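There is one chain below, alone, in structure tokens, taken in the form predicted alone.
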Amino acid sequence: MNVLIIGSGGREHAIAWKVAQSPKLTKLFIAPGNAGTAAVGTNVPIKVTDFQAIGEFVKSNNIDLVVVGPEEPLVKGIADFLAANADTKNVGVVGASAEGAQLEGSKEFAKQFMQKHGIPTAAYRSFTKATVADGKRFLETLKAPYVLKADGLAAGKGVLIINDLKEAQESLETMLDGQFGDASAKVVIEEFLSGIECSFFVLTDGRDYVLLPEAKDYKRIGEHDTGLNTGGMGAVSPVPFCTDEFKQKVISRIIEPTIRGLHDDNIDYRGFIFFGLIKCGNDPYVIEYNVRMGDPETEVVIPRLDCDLLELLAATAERRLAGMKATMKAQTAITVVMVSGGYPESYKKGFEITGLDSVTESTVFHAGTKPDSGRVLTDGGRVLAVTSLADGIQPALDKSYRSIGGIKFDGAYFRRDIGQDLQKL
């Protein structure tokens, strides 16, 4: 099987990795890819969003099946694209319809999909400029925290969590003036939940589904969680706090509607679901739906799975999902993200990485780094993710700890309480 995985960063390293490892794979195109993906496949330099490009790509190097990534082209429509194409529509695509890929492009839309069908969340509203005088009565009737979020995609930074009503009220204008461009044309302003975050994950073909591995992603850049909010400083899986109990919960009122509720409003879904919940005292909640696996939560969701990923993946894509399951590792999986310094405000690209090589006790998950002259180069804010397997968090993450000792480029950074407020519950 000839498989195309579109993105660039430790997310698609992480299932090339998995795919290369298939006896179903017969050619592994990644574009753009990264240093990393280059080792397990082969980069194709182009854009994510270059749709032409990429449906002209798969018909010359007859690619069999087409993985999504990113939320961006999923949410442009690639899905839809390629299928409307005479050449490429009998290619399975694991990636979301436009109209599904809503679900994590519009909170709006996914606030009024959570509410018809029932799928617990918080209550909300949603405003734009010319209503803004009543998001802000709006706000007065809540309690603080205040949840603001711009309604499109905003690059995982379009929530803000703020405690003063009137700072409150000054930012939901100062969105709705466009602080995140087009995302925050439309704000929704939601009522806040107290409780312990963590992200489920599920592959499906729109009828039936397949569970993957939990995982509770680190999100602010400082210890502690402290300090700015990033694309994700580290993850863990499996979440203790996640018992049998729980996840039935999560699975009857939440995942299951969830599928049924596509289903039933004939949206075309074959793909990745990430379920953002939040456990408040013993139930869950949904704070947010993605159409594509959380980075870096793939980095530990996937090195768990023990079983072949790519058929799973190409049953989702031709609907054949019905009585399969995702076998999983019971050890546990960490990751720590190596991040640029300076981010995820303004930092410097293109720093050599060394150290790679001397990495034996886990998996380096490539971020943003692009190859040079046979070095690999910083290219982006997470740079790298180390993942370690071991029977345990502490175990596993001394290994990751023990691993980004050899590894060295300028003003490289990461967190060393990954995982430990974990170990206290």
Ligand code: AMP
Contents of the next structure:
Amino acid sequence: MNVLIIGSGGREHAIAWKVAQSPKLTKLFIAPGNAGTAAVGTNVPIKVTDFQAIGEFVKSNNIDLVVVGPEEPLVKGIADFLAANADTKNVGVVGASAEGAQLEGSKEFAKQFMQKHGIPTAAYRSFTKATVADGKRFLETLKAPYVLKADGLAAGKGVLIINDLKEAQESLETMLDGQFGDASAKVVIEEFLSGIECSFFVLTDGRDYVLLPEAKDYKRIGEHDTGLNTGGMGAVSPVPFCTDEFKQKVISRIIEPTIRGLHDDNIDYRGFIFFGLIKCGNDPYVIEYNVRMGDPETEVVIPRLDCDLLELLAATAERRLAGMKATMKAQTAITVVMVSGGYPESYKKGFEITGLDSVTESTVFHAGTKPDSGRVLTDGGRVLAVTSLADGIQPALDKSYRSIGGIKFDGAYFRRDIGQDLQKL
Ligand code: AMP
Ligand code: GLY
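Let's compare: the form predicted alone is above, so bring in the form predicted in complex with the ligand.
Let's see the whole complex now, leading with the same chain.
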């Protein structure tokens, strides 16, 4: 099979790395890719939202399967675009239709979907500029902290959690006034749920699904979960507090009703679903859906797969997942993300990364890098995700931190406490 992966982060490198191991693969392309994906396939300089160019590339390179990494092209309708075009309509696509992608593209759509299908989530109401006064009164009926969410995609920044009522009411007004552009023309206000977060992932063809390994990520820039939110500074899989009993609840109360709901609502969904969950007491609630894999969660989920990922991806696109299963390694995978100095605020790019060849006991997934005549340069806030597998969290961490010791670039920063909280549970 000829495969095109859309995206350029650590998630796409991890998917490309695994697909490259499949005996079913003929040629692998990544658009636009990074220095890491260039080592396992061929990068093509096409932007993830340039559907026309993607369609032409698919046709002229006899691509059999397109795997879409990030949410933006999905929400903008890449699956529908390829299906509507005579030249590409028979190509397999792993990626939800625009309608299905609303599970991530609109918080209100996701909340309505969960309510309709009886899926546990925080109680909510949504407001627009016309109903801002109702929104402020609604906040008065809730207990602090207050959770305000921009309805649309806001690059992971659209959720505010505020302790003070007056401040929450002011923020509601600022959001509705366009703080996050069109994404906050509507704002969802929801009940605060207190607990510990984890993420589950499936591949679904809209009727059947395969469960992938679960993961926990570390969102804050600072150690002990302090400072600004980031895309993710590390991840661990499996998650010790996700016991078999808890997993069964996730499957029966959340995953299966979600897949049934998509099917009953006639939504064409062939792709990944990322269930962002919170464990309150012993019960799971959905914090959010994403229509893509997580990053850096993919960098621990994929290395734990002990099966042919390309086989599962092709079956997803061709709606033949029934009876399939993702076999997983029992080992623990952990990843530690090395970021540019200054991230998640402003940072510089273009520094040379050295020492990548010194790594022997980890796999280094590239998140924000670019090749430059034989050298590898930093090209983003999150630069590398250093993943290790071992029998337990600590030995896996030891491997990643030893590997990081040999990798250098100007301003490199990483958290030294990934996974520590899980060892104390
Ligand atoms: P989201 O973009 O919906 O994942 O929200 C970002 C983060 O805000 C989540 O990972 C949670 O840490 C937090 N969060 C979102 N909704 C809630 C809620 N209802 N209760 C508590 N924390 C929340
Ligand atoms: N690491 C969180 C995400 O990918 O949304």
